[in-house]
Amino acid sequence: MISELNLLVVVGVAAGGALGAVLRFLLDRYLRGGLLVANTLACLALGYLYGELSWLAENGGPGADSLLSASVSTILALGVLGALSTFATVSVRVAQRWMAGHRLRAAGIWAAHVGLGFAAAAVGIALSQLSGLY
């Protein structure tokens, strides 16, 4: 059964979801290479807040156990960010670059996606340990 609590976060999630997708489409369409760019933010956000939940859980900080917490962290992590991040789809135009026998560039493509985002994932749980927030 469902509780109120739990239908909330879903519910959090999809419209977390759909700003996400919004802002991913934005970026893709309005801006050269906006795809990395999310791809990239997604992952310096997802790292900051990585940081964050892993320092409340080792330091017992203000509302580190609290349902409320995980809730607002689940409904960011997998709703807004799960969205904005899009790797799936520079998978597919990776493969179709690679199967059109444009290899070295979709290697290129593959490694800069990748590489920018554990950088940034890296950046942004520095980021959470000097923000001093807690």
Contents of the next structure:
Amino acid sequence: MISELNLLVVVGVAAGGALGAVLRFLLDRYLRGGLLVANTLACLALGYLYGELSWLAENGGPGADSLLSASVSTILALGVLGALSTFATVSVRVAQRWMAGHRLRAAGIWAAHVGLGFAAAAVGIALSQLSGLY
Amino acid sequence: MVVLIALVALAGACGALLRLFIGELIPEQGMKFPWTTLAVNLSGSGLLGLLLGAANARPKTPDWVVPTFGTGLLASYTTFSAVILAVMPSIPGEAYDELAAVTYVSPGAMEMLTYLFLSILGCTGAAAAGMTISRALFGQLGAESADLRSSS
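What about the form predicted in complex with the partner chain, after the form predicted on its own?
Below, the chain from earlier opens the complete complex, with every other chain and molecule after it.
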């Protein structure tokens, strides 16, 4: 994502990763379908961020090339949202159900994550187009 | 609970940093295919399978081990949002106008769909393999030692 690995990015990604992991941990532990919520939320937010960054890149908006905006977007995308979303946990849960013989339920878990992920990312991108910067 | 949250936070920070550093070592920018993210997700899923398989085979595993190394470290190390966004059409503005037309195929759409299915099937397979390996390595041993304890 970035080539300039500065201290702000390293500290920020660490703090963001901690925040994302704890949020997902709490969602998964106390909410039914919490893992699906975590992955969907991360796709929504990353879609929004992606839309804003694309707009800035195309239009040369304020701070488009500044190191700070690159650092902040890396912290958000790679730290917070990267850690809030997870591939490994979904894989393991699907594998467990698959090996227990619940093939349809296993496929359904991936279908739900991917389907809601796409929908949420699309909504996020659309929201970024509607928001003030656009 | 507070200690557990602190452990998850610490491990989550490590997982995200690990992914950052691997991305710096093997940058994806010049690649036509997101190999780095795929490798991160494959390795993370396989390792989580190993961990959970081992924890299941050994009931005496302390309660904090799986939340810390599984939920905190390995789950944060892998990412789902980056995969979904990579598979989304590349330029939102134009792509969204074009998406109305069903015939539109964004550049590299086939590669990205391949990436999605490779991630899903590969990571699920890696997780299953990890759990199977753990069961083979620790399951039998765990059962045997339990038998020894109960008979003695």
